[in-house]
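The form predicted on its own is given below as one chain in structure tokens.
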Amino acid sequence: MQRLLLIGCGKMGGAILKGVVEQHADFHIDIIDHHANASLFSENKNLHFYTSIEQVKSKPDLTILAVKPQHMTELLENLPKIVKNSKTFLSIAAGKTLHYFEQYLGSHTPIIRTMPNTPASIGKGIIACIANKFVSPTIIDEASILLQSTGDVLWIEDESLMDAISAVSGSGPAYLFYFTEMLEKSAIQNGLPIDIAKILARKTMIGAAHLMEQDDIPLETLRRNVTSPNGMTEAGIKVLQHDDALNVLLVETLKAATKRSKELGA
């Protein structure tokens, strides 16, 4: 798998590109995107940026479909023959099923459906994957090596899980960012100067995330390690736990995101 075609180089496509470039310098990569910032990779002679898919002249080993789900049908309906003959296709579009892609690319085409997340841009992503039956074990191994340049890779066998997975890991970074944003604003409202509130909110979340990553300890235990009986943390936790409000809110949040993922696949 040496010749890649990346169609779409937005936030997620760009995150994957950055990881692959840093880990696999020998890959030849063609990028199709009207707004891609080629200057970020100007020193890499194996990257070629184009504004039109018709400019692609070589059959890819792997074509990564990284356009928004709303634009996927238009793209697939207008793929040039040389691209349609790609050995394998890999999608990062939320909601779009393997069957959906088989309708446009052929029922016997090797297709991998994935859901990455934005921490992939710094090699800290988690990407869930499922392959149709025409993807060989060799291609799965090669795809895993490729995707590991962006973080951890999780292969699943039940495609019905993908919408819920997307709601957790695909959208999850936004939930954490929003929580941190609200923590910062609340700190300011509680009397802290803006610059101090910003540092404390971000660094606290970053440090806690590292604890979750490095210690194989249940989250409840990590929480209790901070929560002294009748202490200040317990006083705050009780507010979050009142009427199970936070749990109820998160369940509804994931339901809404999962529902939207299904709608995008329709």
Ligand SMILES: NC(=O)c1ccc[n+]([C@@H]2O[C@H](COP(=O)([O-])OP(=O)(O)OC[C@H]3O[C@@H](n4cnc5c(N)ncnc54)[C@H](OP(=O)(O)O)[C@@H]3O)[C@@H](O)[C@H]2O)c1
Given for the second form:
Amino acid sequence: MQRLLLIGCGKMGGAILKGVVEQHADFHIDIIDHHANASLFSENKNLHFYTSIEQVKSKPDLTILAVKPQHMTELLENLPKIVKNSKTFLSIAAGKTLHYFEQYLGSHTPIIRTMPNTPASIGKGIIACIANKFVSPTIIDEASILLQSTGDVLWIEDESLMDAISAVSGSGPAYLFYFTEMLEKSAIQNGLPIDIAKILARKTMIGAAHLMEQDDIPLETLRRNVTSPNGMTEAGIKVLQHDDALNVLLVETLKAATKRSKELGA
Ligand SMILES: NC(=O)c1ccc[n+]([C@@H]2O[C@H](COP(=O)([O-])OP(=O)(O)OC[C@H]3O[C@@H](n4cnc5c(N)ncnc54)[C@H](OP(=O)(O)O)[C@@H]3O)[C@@H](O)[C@H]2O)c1
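Return the structure block for the form predicted together with this ligand; the form predicted on its own was the one displayed.
Let us now look at the entire complex, which starts with that chain.
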């Protein structure tokens, strides 16, 4: 799996490309996008940027489909033969099922459906994957090695979980960024100067995220380590826990994202 084709090099496709190039600089990768920023990767001679899929001249081992779900059907309906003959396809699109891809790419074509997230660009992503039955164990191993360059790889067996998974890990970075934004905003409203609020909010989230990397320590223990009985953190946490408000809000958040993922797949 040394010859890759990436179709769609936007926020997520670009993040995967960065992760892969970091670890596999020797791979030959063709990239198709209307406006990919080739200069970001200019030092790598094995990357070839094109604006039209018609420019692809060699059959890929793996084609990564990284356009928006809304653009996928038009793309699949117009794939040139050389791309359709790709040995394996890998989709990162929200909602789109293995069955959907089989309809366009052939019912015996090896297809992997995944849900990555943007920390892939720095090798800190987590990508959930499911393969159809035509993906051999060898291809699964090769795909795992490739995807490990973007972070952790989680293979699942039950495709019906994919929308709920996407709501957690695909969308999850946005929840954390929004929480950090709100922490910053609230810190300003609570009397801190903007520059101090900005650095405190961001660096606190980064430091806490690093602590969570020590994954044998339960989250509750990490939280309790900051929360002395009757201390200031407890006073703050009590507000977050009142009426189970945060839990209720997050359940609603995940439900809404899962529902939208299903809609995008329809
Ligand atoms: N962003 C995330 O955090 C995230 C996380 C997990 C999964 N995903 C999935 O990743 C996929 C891409 O999302 P994104 O956020 O990266 O979107 P994006 O930033 O809009 O990137 C998609 C890119 O593909 C280009 N494109 C569209 N049709 C094309 C075609 N036929 N040939 C070549 N290039 C084409 C787009 O160009 P135009 O702008 O001209 O259309 C755009 O540059 C989606 O399916 C999404 O569900 C995203």
